[in-house]
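Here we start with a single chain on its own, the form predicted on its own, put down as structure tokens.
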Amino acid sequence: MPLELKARSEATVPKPTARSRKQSALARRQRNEAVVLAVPALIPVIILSVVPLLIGVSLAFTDSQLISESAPGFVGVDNFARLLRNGAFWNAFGIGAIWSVSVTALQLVCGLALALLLNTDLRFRGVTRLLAIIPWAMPPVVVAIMWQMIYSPTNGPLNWFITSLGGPRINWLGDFSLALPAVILVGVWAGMPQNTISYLAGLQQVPVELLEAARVDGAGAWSRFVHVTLPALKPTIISIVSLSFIWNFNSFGIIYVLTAGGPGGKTLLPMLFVYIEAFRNGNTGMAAAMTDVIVVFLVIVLSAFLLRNFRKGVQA
């Protein structure tokens, strides 16, 4: 480059002023402070989440046993190859998918309906909201024991009501065709309050002006819900449905206490199958491989769901 052009180009570049240097230093200091503040929160996450996840992934490639005097040996992808031929695991995987989709969908419908009710000028609205979140405050084991008593074929209140109407006694948790619907109902009841509170918070953020404008234009209650309320709640619904599906697919406590996977494996969810493989059969290497498959499945499903909704948002 000729010296004249070089000098001219250097002359056109603005020199940093004292103010800009001060702003840059302030921005760097703020970034450093943010990192320092984030470290205490990241340490528990790394210790309690990331490290166990890495250990679980590594165990999937070994022949690790729960009780063994020798160190686990490396077996490559042998556990995953055996897992592909394990029909019982894939049957539990299918039951888990049915459970997760059913519970998540019903929690969405029932939770949103209850949130719409609690968002109205309901009498004793505060007390009603408090009662609505009681199942959320109960431990899963307590919920399962309570529903075991409700479903009891001998002295449960549900069967008492049915027999008082002249119907037969039903073994809800012991019947092959009724056990899964019965535990799905429990899962919906236990998880609905969390959905309700989230949707209620979203409903309170819907602009009142839009609802009033739609009412003035002659839109009915259903039309206002479909064209105003539902679009405003879409981000909340996407987030809650995604998290609920993951939580429901990983369900363990309620099913373990209610049925322990019975009768005949009709309620055997994937995480319960992993528990049996690890702590009853002692095959921790195979159990880790099952866990890795579940994690990959959930990541793929969640990514596909979020990507699909993201593309819809961009096209809109």
Partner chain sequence: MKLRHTMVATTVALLALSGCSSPSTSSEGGKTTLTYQYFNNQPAAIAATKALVDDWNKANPDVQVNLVQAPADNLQDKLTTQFSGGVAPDIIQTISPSDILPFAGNLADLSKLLPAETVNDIDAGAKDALTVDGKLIATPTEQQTYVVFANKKLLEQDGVQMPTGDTMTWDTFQKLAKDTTKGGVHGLTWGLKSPTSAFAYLGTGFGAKYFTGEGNDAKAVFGDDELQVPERVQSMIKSGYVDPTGVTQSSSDVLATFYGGKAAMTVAGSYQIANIDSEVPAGFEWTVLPALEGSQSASQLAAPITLSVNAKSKNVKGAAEFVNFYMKADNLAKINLADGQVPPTKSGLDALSKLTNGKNGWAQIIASGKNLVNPSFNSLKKYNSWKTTIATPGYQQYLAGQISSDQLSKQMVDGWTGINH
Contents of the next structure:
Amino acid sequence: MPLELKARSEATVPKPTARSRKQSALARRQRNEAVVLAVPALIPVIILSVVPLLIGVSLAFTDSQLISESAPGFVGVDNFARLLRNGAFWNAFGIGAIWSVSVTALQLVCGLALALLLNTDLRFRGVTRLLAIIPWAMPPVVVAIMWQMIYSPTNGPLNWFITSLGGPRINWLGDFSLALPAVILVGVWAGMPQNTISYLAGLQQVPVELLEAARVDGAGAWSRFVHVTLPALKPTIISIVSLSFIWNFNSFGIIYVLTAGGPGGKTLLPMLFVYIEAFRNGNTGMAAAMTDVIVVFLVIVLSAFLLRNFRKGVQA
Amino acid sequence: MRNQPVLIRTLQYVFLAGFLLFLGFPFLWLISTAFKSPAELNSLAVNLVPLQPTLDNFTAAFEAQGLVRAAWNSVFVSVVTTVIVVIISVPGAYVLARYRGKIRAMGSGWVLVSQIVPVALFILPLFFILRMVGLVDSLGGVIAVYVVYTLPFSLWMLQGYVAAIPVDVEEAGATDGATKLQVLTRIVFPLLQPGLIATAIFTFVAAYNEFFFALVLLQSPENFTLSVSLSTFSNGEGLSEIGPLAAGALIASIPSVIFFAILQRRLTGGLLAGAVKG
Amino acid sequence: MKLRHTMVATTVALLALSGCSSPSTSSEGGKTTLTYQYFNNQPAAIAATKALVDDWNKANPDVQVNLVQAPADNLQDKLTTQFSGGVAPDIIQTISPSDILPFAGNLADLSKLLPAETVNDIDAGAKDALTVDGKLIATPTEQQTYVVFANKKLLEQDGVQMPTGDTMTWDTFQKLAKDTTKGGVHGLTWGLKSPTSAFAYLGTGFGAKYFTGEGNDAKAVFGDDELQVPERVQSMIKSGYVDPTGVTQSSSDVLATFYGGKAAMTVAGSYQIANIDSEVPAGFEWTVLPALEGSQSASQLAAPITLSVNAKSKNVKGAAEFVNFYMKADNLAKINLADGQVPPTKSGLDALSKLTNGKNGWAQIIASGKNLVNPSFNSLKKYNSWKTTIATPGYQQYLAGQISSDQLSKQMVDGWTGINH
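Show the form predicted in complex with the partner chain, please, the one above being the form predicted on its own.
Everything in the complex follows now, all chains and molecules, and the chain you saw is the first one.
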């Protein structure tokens, strides 16, 4: 969402390019003003965000341990070399990729579908809209506890429904092939609001005249959606998909409580893996190397995605 | 041709019902579980409406799990974070919206970076830094981290609202050599109020719901926030206390749900649109 | 100027925030408050611990003990974070020696702090496991075993021979599971979500070692002896004698199935006796079957719950006195009774035998707690990492039929090599 805000607001930002001859003096005064105004936000950001970020990146090149009397020593790219051979990490990476792609894609489809429904004159829209926001408001830990109850093999409602139709009793979160799909569903549920609301806001900005014009030209509902609505929504979709993908790849709380990475590591997302490496095994240097790899991966995927869409936009 | 709208209408309602069920049922089930007796929770039978509704789970949650303390901690941390973030966001957002130059570029860059970088990368050094100043296992440390962690979003939201205030309004008010600070407090601040409310609620909810930092930084039960407290009861062998857990989870989600219900009209009515259009 | 002001303000704010922090140990005018962190989440054991701490606090107004709970599942993360953050509690309870060993350097030497009679009373095997570089870093307090709980009515109704005596062989047990599987009832439900401990305890009877050598030179072994228990369990699952859903759940989760009469037996840590005792529906008759016996013995592991003192505590002596109080025969017996376990001290065991005289299931549990073997992995620092990241997932995959015995062995051995450096 911040990305989108930025994109839209760009146009309204005044350009304080000086018109007078006192150009440099004015510019300097403005710069000083800006510095003073930004300082209250700048200081905590530098101490608790920029500095940690730099330390975090560099920790990856040390043998830093969580519990250690001695200062960490520089080990070059040792951690990365060992990481290359760490099958369990790449396995977690793969699971993270499946998880984020599935959750993001399903969120896009479901969020857009629900937004389209909410943008009509259907009844019960108000209730649905309220319900669509609830997952956003709930702490991830509560979301996980709640779904644990839904998935309970002994007395959960989902199994009750399936067995009453004659199906087998299933331990959703304990089954090797079902655990990941089951947590993906929870991920979709938890991320529905951000998606739905953003798309709804986007839909309300689609110019009515364009839709009217298309209708007059005899375009059907589907054709209007594909040729008018979708192109208008494209900037929103691109920014929401990018952000959702990052958030999903980095998600932690839901899985930590829901499965703790089990069964047999089938839902062990990268972040959980990093957490275990740092705070259970105490290998902070190695854990930092893992996060560095994750960041590089995300930056590459994101740039590729954004560039591709940007190029298309230019050609069109 | 007449038939098609009816068919489409029906399909639309079917989908809407599906979404209603998917989104609403888990919450309904949580409520139901919170009111069930231990006997009913231990049996293999499944009912949405508790056979003998009881408030025992709520009493148990309040007594046994130190939940009251955790709730207080959560509210304290979130409120303090919100106040600090709003105070430092206003001038920061003003700079982002009104000035061009290095600061703005750096600010935007940082907002973007902070969205991409996994919090795990921050937590290791943050842990070391907070350990140096003795702020591990303290609410103060968590507040400091939350301020920085919620700041990017809050800045971007607010700068959207600032950008929506026409520069003319500001210039008209800024006669007689008023200082920038005076312009900010007298003109910009009052006009920003809708944006401030939305930003404050977002910050509150983000801090209130946060789990990862709290899990790592808070070690003593008297410092736990609700999320940490609940997570310690949700996994592990020997937990036959689903009832109190559900009750606790339900209580924990009340503040955020209420806030979002209030904000709902603004959210859909044009959090984004409003911020930009003004 | 402005910048400097803001820096000062920020520093002041940070210091003010530091004021919010509360040190774990506080002392005012000679009175100390110590923090005792325990992980137990069994209601009866929690009550017994609270009672014990209350007794101590009444008798020792100058050294008050404040009880705090830690999550059992993530105890290792918790302790790692606490010790590295410098906020570890004064007195620390852990689930087993392997949980506390990584922190040996931060713990006080109890062999010097506890009276000789207390130290000499401790079971020799357990004492060995907890001695690091000549320092006794913890005392054992409770010893669990794995036992078979049975639904009396279901067993009798099937006309099977109720096993008697001190032990029961695995073959007898497997036949029992087979005979009681009928009409929608499984012979056994076994919560094997975290199977490593259960298999290690019961594997001891087959001579399973898992490791040879020590420290960095330790090698993992996973041969026929180690495979006995997993293979037997898997064959029961494949034959349909075990409730398949329960295999992926925790031992507490499956109790609902056991109480509901959907399974004739359940294998669980002896600590479940406390829950079963308090939770069973009216009219439900249960018993504990004789201890499971492998091809070599009915021995199980010595991997006791432990109590340690933080060397950085402001009152190490006071903390050690509390530990000594905890180790008194009567106190230990009460805690173990509430928690369904057996004290690893001679005097504690005698006191518990008296306390449990005639109580359902207890004779078998006390019998199963004899002849405990101190496993070599108790002293391996990386054992817990291996257990959570290699062994548990490996067993889960094996039980789900995803990998073969050979693959399991290979994963277990190679996984250890990857971790132990």
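Residue numbers count along the first chain shown, from 1. Superpose the two forms; the largest set of C-alphas matching within 1.5 Å is the rigid core. Everything numeric here is computed off the predicted structure, so don't read it as measured data.
Colleague: Rigid core fitted, then: does residue 40 show a CA shift of 2 angstroms or greater between the two forms?
Modeller: Result for residue 40: yes, a 2 Å-plus shift.
Colleague: Superposing on the rigid core, I want to see if residue 281 changes position between the two forms - specifically a Cα shift of 2 Å or more.
Modeller: Not so; residue 281 is displaced by less than 2 Å.
Colleague: Relative to the superposed core, what is the Cα shift for residue 31 between the two forms, in Å?
Modeller: Residue 31 is displaced by 5.0 Å at its C-alpha.
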